[in-house]
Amino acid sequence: MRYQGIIFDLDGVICSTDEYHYRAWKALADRLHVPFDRARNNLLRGVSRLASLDIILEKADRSYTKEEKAALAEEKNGLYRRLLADMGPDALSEDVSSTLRALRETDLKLAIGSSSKNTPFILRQIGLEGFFDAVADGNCITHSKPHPEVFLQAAAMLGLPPEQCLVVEDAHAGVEAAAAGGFDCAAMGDAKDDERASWHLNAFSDLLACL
């Protein structure tokens, strides 16, 4: 096989939590009387929670302290987790589920590389707790994408160098992070046509042809 390991982003690749994120950010923005819509929400894709908050607060009519921002970020996360409570294994599409099963039957090592601190909770909700050989997430990194730290951490946890791993991403910030870390990247969704990617997926199952 061309690769020894695959590192998956979580949100937008394995499952979609975009609507939950949007609804939580929208509720917070409305409370703060800050303009926020789905178009602006697209700027938050692949971005950390605090960086996302900074983007939202660019439209605010006042400035916020570091402490206030930390409290607002926690408020948003509480809203988000309450929404995620309704998420279950049916959040996995058949395309994703069958492809993951096929990959699990190979010798490939599989990992998650996500900036989200909610990664363990989401994996548990969708029935994939313990499925991956390694999970690198926002709980064990200091730099969010487009910094490559989370992918480098995942590769190290798999015991593989970047050139032996393929990153699967749906956000331009994630593709940039993969390129910065020396990884090949299979891009899908919003990032499908990103020129920095080595592979361009129309469907998750197209990943099988990259191997």
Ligand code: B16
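This structure is a prediction, so every number in the text was calculated from the model and none was measured. We call the rigid core the largest set of C-alpha positions that still match within 1.5 Å between the two forms. Positions refer to the first chain, counted from 1. First, how it differs from the form predicted in complex with the ligand.
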The other form holds:
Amino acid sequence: MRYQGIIFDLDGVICSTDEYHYRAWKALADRLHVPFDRARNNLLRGVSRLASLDIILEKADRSYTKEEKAALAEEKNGLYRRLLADMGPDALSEDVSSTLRALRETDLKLAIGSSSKNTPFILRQIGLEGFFDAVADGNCITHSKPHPEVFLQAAAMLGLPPEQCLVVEDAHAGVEAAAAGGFDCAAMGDAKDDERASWHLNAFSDLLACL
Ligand code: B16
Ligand code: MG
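Based on the form predicted on its own presented above, generate the structure block for the form predicted in complex with the ligand.
Whole complex next, starting from this chain.
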């Protein structure tokens, strides 16, 4: 096999929680009368919660204090977690579920590398708690994507050097992070055509052909 390990982004790769992020940010932006649409939402993929809020507030007609921003980020997270609470194992597509099962049958080590602080909650909701060999997420990093920290941590937890791991990403910030860390990247979704990626996936299961 070409790789010894795979590091998966979570939102937009394993599950479609990217849609819930959009709905929660949209509700907040509407309340603040700040223009926000799906194109702008794509700028937030892989970016931390507070950095995402800063991008949204670039279109605001006034400035916000640090305290106000903290409260707004908390408000969005409350909306988002309410959507997550209604999500169950059926949120995992058949394509993702069967591919993960096939990968688990190989010797490959599997990890999550996500900017999200909600990663443990999401993995529990979709029935993948304990499935991965390592989970690096927003709770254990100081620099969010496009910084490579989360992927470097995941690789270290797997005991593998970056060049032996493949990162799977749906965000341009994530593809950039993978490249900065010395990882090969398989890009899908919004980032599918990113030229910094080694592989371009139309479907999650296309991953099996990259190994
Ligand atoms: P949270 P990923 C990222 O997850 C999302 O793509 C991004 O939209 C979000 O702002 C970030 O997590 C932080 O999420 O507010 O739950 O801590 O794509 O890196 O799995
Ligand atoms: Mg993502």
